[in-house]
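Presented as structure tokens, the chain that follows is alone, the form predicted on its own.
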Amino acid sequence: MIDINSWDWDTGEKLVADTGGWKDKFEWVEEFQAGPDGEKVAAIVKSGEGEFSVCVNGEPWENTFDKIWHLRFGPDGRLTCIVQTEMEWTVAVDGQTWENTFGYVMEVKFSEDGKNICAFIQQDGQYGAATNGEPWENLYSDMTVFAITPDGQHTAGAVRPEPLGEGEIFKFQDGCYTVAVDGKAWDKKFVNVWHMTFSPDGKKLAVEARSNLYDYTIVVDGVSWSESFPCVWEPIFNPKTGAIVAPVRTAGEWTLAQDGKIMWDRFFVQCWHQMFSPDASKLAAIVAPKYGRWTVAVDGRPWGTTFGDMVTDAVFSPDGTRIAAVGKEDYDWSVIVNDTVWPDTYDVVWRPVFSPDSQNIAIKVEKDGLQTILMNGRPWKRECEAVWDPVFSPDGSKMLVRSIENGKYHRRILPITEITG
């Protein structure tokens, strides 16, 4: 993870860049991106007839190229995007491209602390992952899914090691998918294989997978779960143990299976996204009581309120004793901590966010078109054009807040006393 304490936390504003004014220098702006520090602000620009750039506080980056897509801050605060030039594509840092080009770039992923970058790649009809730049050895004919591991060393995907026909309904039936991990294949082969994720150490991989027309398992470096199930959903492993949780169906209701055991007694009409507390103590999931209606259940114990659209974005406290999640019903998004929803409704609400010490939650929320911070219920007193996920400081008593009002970026370092009161 980045370490947030060499950041600049004195209180006060800073403007960093008049962005109103990029769109008098280039032919278009695309959306912002501003740095995780809020220290730059970043735009794909179109400075002239197939000519494409990145403009960081009002000044382009000295490469152009054809075509510009998926600007990124890393965690590190590196910059990164996804470029074409002479029909070849290949992924940019701070404007210096990797010395590898590709076919296509579908997808970037960043290591916790931003040092790896790797890619989702095709080159000459053939699929893989990329590590700084570096593909893998072996690519294959189809991978429809990626992960890395937290350190970014390692990567997996879901693979098809052989081209399979139009008409080759059989192949398909008896497996034509298997997993690759750092370009290296399973020797298992399965029907499917979906969604995958690494333990906390990268030593380990578990994804979600359908052996034949009608089951379903996870499999664990190769090795299947001893029961399938009629549908499961993404694995996650338990921090502290290492033991493998996924959400699976059984008896046309679904709860969750810990290493393969059934481990809640209460079963829903969904479950999925479960997740742990920071000290694997208590366990989450998303849940449908009932048809229609959606909620958190800790433990395998609903909440009371309910929402008629989704719950999303549901995370732990760093102390594990509270959750904060997003709600929608019908056109309005509300924030729910610990079943008690906030009073006011959004247009649209983003992921919450906890201060260190657990005390305060701190939320980007938009209405009729204009953006600002929530915390604990309270917005903070500005409205604006736009506005970045708030960053609390190390010793919570400040935030970083990073916004464009009046076509202006600023970064404002602020005592959470501004919006709490």
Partner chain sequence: MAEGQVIDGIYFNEVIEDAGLDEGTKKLTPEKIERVINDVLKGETGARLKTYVDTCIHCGLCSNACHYYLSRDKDPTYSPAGKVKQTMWEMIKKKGRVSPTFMKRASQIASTQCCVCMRCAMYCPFGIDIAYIMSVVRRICHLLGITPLYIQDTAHSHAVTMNQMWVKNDEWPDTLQWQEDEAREEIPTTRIPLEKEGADIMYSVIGPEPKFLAQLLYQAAIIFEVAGLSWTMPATPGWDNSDMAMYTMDSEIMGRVKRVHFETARRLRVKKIVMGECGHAFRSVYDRGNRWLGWKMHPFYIEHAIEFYYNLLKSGKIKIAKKYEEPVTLHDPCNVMRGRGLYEMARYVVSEMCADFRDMQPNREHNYCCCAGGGVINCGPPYKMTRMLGNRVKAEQIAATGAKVVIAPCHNCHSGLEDIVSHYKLGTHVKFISDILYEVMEKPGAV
Second form
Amino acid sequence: MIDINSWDWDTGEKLVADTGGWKDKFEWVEEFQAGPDGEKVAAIVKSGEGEFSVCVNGEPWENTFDKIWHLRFGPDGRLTCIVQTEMEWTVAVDGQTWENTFGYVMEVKFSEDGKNICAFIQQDGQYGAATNGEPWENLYSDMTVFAITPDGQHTAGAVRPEPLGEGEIFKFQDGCYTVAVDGKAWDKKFVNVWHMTFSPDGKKLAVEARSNLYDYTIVVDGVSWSESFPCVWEPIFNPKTGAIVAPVRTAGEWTLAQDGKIMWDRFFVQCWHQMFSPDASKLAAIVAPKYGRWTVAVDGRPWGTTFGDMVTDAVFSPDGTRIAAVGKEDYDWSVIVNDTVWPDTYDVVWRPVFSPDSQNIAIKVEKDGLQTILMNGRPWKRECEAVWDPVFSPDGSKMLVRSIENGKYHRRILPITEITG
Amino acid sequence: MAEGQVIDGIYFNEVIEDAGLDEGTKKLTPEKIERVINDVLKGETGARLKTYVDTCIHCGLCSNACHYYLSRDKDPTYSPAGKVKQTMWEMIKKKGRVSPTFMKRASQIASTQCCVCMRCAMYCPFGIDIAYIMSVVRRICHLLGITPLYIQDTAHSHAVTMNQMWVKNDEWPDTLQWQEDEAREEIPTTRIPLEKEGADIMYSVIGPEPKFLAQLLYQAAIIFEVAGLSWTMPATPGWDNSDMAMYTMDSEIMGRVKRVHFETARRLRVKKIVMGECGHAFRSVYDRGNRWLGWKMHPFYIEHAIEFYYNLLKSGKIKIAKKYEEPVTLHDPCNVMRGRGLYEMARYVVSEMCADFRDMQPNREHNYCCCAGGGVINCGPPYKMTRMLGNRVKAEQIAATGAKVVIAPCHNCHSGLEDIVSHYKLGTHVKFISDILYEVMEKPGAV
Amino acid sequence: MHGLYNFVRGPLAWVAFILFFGGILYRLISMLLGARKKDGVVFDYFSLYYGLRSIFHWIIPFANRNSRQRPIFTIVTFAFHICLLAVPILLLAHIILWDESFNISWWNLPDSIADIMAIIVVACCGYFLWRRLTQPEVKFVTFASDYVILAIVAAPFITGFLAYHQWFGYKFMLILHMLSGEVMLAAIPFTRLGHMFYSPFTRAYMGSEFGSVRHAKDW
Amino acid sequence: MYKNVLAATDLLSVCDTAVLTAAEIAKQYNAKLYILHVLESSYSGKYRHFVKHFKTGEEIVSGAEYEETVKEELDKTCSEALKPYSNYEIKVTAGFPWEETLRWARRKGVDLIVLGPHSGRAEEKGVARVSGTIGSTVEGVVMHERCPVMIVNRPIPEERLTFKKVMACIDFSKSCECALRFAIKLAQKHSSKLLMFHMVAVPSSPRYPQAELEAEINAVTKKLERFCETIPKGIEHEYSVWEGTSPYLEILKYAREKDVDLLTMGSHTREKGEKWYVGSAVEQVSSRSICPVAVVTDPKVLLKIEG
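Same protein, the form predicted together with the partner chain this time rather than the form predicted on its own?
Entire complex below, previous chain first.
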């Protein structure tokens, strides 16, 4: 993980870049991205005719490219993007491209520490993954899902080793898809393979699969659960026991199953996005206790408050006692913490962030085109063109806020009392 | 396509070779059929189906609603109730003890001789939803593995790629970047913003657009650019809003595809989803896929292209430079007209764009289906004549307007009408609203 | 004969009414419970306003497109249903029976008008029969049971008419009339005649879906 | 000068002149040759994969297998032209001919596209869509493509493909600057002679006064010479200004008279309707010309083509 202790938690306010002025320098400036520690702000810019570059804190990279997209900071602060030159695609990290180039790069994922950068690539019509520029030895004629281990050491995809022509429905139904881990395919084939999750240690892989048109199950390292269901959703690992938990459908209703056995006694109209508390003592999921109403259920017991549009981004506090989630009703977004809704609604609400001591919750929100940070239900006094997710200091007393106001990107360290009062 | 004949005691009004049905039927056993029918009747359906069946007094008043019936010289085997008689009534009466050939015929009826357009629901005095009954028949056929080959292949595409046309993960963003390049030649500032989190609008389209109709993406990019909107398109699966699994009644895949679509909008933190000119995709996000997932309505406001253009024109964000001169008529696609009541907005948009608009008769929610929808055109070439002979009334309706252009704000309608126009030699062109809008709108930034 | 008359008028009538009301109640409750169990959406999208709006457009003749397209059928079916309901309820002879049995009475139709209305019902049944026999789209969806149902509906009116005019022996006809009426009452909940109770629900549900979800008309 | 040459053909029974010509050119430049065949379909919407079987005429859904069959057929048909030159690849796909041509040209980094006069069948049916207007494959490709597009109407003898006489049609528009630059590059490569041509539009009646006409021709010739100042020394060239009413007729007449090997023209979408060479002239010339017609639109692409 990233050691955020090393970040500057003392400088109160720092004007990092006059982002508004970039428009004068470049013909075109795309969305801004802020580095995790707040020290950098970057954007894809058009630096000349048919030439694109990345501007970081006002300075463009020396390299230019024919095309750039998907500019993202990794967890370790390295800035990556997918770039094209001379019809070849690759990944550029802090301006340096990988040595290998590809026919296309679709997706980039980072390990939790940011050290490994993995990409979903296509080369000569063959698909696979590349880690830090090194592609799999075996590529496949099709790949649809891309997953990596938390440490980024291993990559996996849903692949089709054999060709499949259009209209070959019976061949398809015999099973043409499987999982390739680091380029090596499992022996067993399935009709479909979907969402895949590595265990926290990266040693096991659980995937959603369909063994024929009607039977869905979870497959772990190539071995299916003995039970199948009319439908399943994405599995997760119990971080302590290694057991696998996935939402399953039976008789038109949803609940959670562990290693194939139904584990909750309650059934729901819908149940997904299950998650364990950090100590694995609690299991929560987003559920629809009745048709058209959404909430969070903890260990099978739904909260009383429900939302009509959706509930999303449920997050356990580090101590596992609280859950914060985002709710949406009549297209208005709000925040709900342990079944209590915060008073105001917003046009958009991002993912809640807990302080390390679990006491405070801060969230990026947007209303009428202006963004700010909400903490424990109270908005920060500044309304910005853009803010990024807040980050609490390790002791929880301060908060890093990254924002753009009046065309100026600031990095601020706020005592949390500035918002909570 | 041969004329009607009796096979194994079952009357087929059209005899068509289709590997999906023929091979699938060979694998059926009476026991399997009985079990699946009863599983569906007891397990998946309930009072609604029973009430519909018990309430129908066999009056035949629904027949005049159906374009197949009207176009087939009032052949009663094509009437809505007639189709129920040949499928669901018999299954219920025989408690599922029907023959494989019966099921093959049932699949043919439900998948290719009914567009689930719901026009008959407006002609039944009791509001019996025959489209729903046909969907139940399709569901049974799906579970029995007897679905026409090509639509089944499309459902497989949805299951693998989450899009309709086996478009691979790289082909989608690559096509967008290509069309962005093209559009920049016209308006240099044009962008197709990929993966722009927090944009106001996620624009979603159907699989065939990147596959064959990249021009539509170009036109959309220009329209968004000129209107000055904050928008984005996802680079990941979830960009496709279409759903043929809905029409094969592989509801689990339908739900999966819709989930990815909505979750993509959620991930991108947009305020609403705007979708291209497609009808069935609208149905799947508006009242089918969302319902299967447990959403009473949709979690994000879904604006169909018609409403989107309406708002752009009404608010003056898009201005018309010079109206389209040729006489045009408008086809009302069932899924956004009967399905969403956008007919007045569509007429406003067409009247703003075109100088000579001529309405078809009947129109609005009473308009005849294109005979391509409901997955029928997706059943592929074997059923082309089913669609042609099954929609003479549409040809007559179009011809009577004297229009040179038929505007069809739906992909399936577009393709279906194109066939009708060429089969009946109507000499008209079929266009999307965006084709004309792109042509007649003011483009201030263009070079 | 008298014993039979008393049986038909007494216990059998009770049985018929019990079957009718009990049957209707049972069927409606099981429909609603069943819908609650597996077709919950029906309730979730139900809208009283749009449901009534739809029913309104379908109980007014020519208020919907289909009825305008079939003027003869529309006239026949409305005449049929009005007479079918009005005659048994508003016939003086029936009201006297109610009065005798339960001491309740209400306004009655003049017998001559009721007589004409009964003829209309029978004539309409004849029209329906003709449709079933000759119109391909109706013939195709007609089962033997449809003729039986038609006969069940026509019988009380034919026998009643004959009894009133005292043809073929009044007492005999009266017994036949009562019997056929009782058969019809008992049959309503258990045959497609039940549409009289189901149709408001199916219509209202479709009206709700069209009105409040689809923002479209369904007539 | 070219690394990747793409020929689009809609013929399977005979080897298209576009393929023959492209093969010759690829051979000359040692370039990779791509041959694209877009399957015939009567659909102009999302169902372009419903195609007409080339043998049975039956409507089928295209798939890998059928595409392979068509590929083999094409390979067989064109074997005479292709076999001596092994560096080629055939691509068969469903879609719109013009859009797929652009897609593959872009994907393969093509720097010269060779087309027949039109992908005729698509045009007859009016099924190729161009930005909402109906047009042929040629029009679609020319309007959107930025690399030179060469349109060949009839078989070109090998020796003529060294382009000894290159004609440039000049209407003083921006796009014909590109055409001129392209012509210069070719001339440098092949030591060709350049023939610069412009037509002065005269009203057919009443008769245009001769004196005025001569004065105008003189003035225009001067303008033409100035316009063509960029022609490097050592390249043989001449200027011709003709009078006429219909540009394409005069261009064709001139080309025939001078026996040119290649005609270059400019074309640009946005100039449609303003300049008389673009649009219809390109279409008319390219469908009637004996020699190949190269249409060039984008100067940027020319910069990339090394002299």
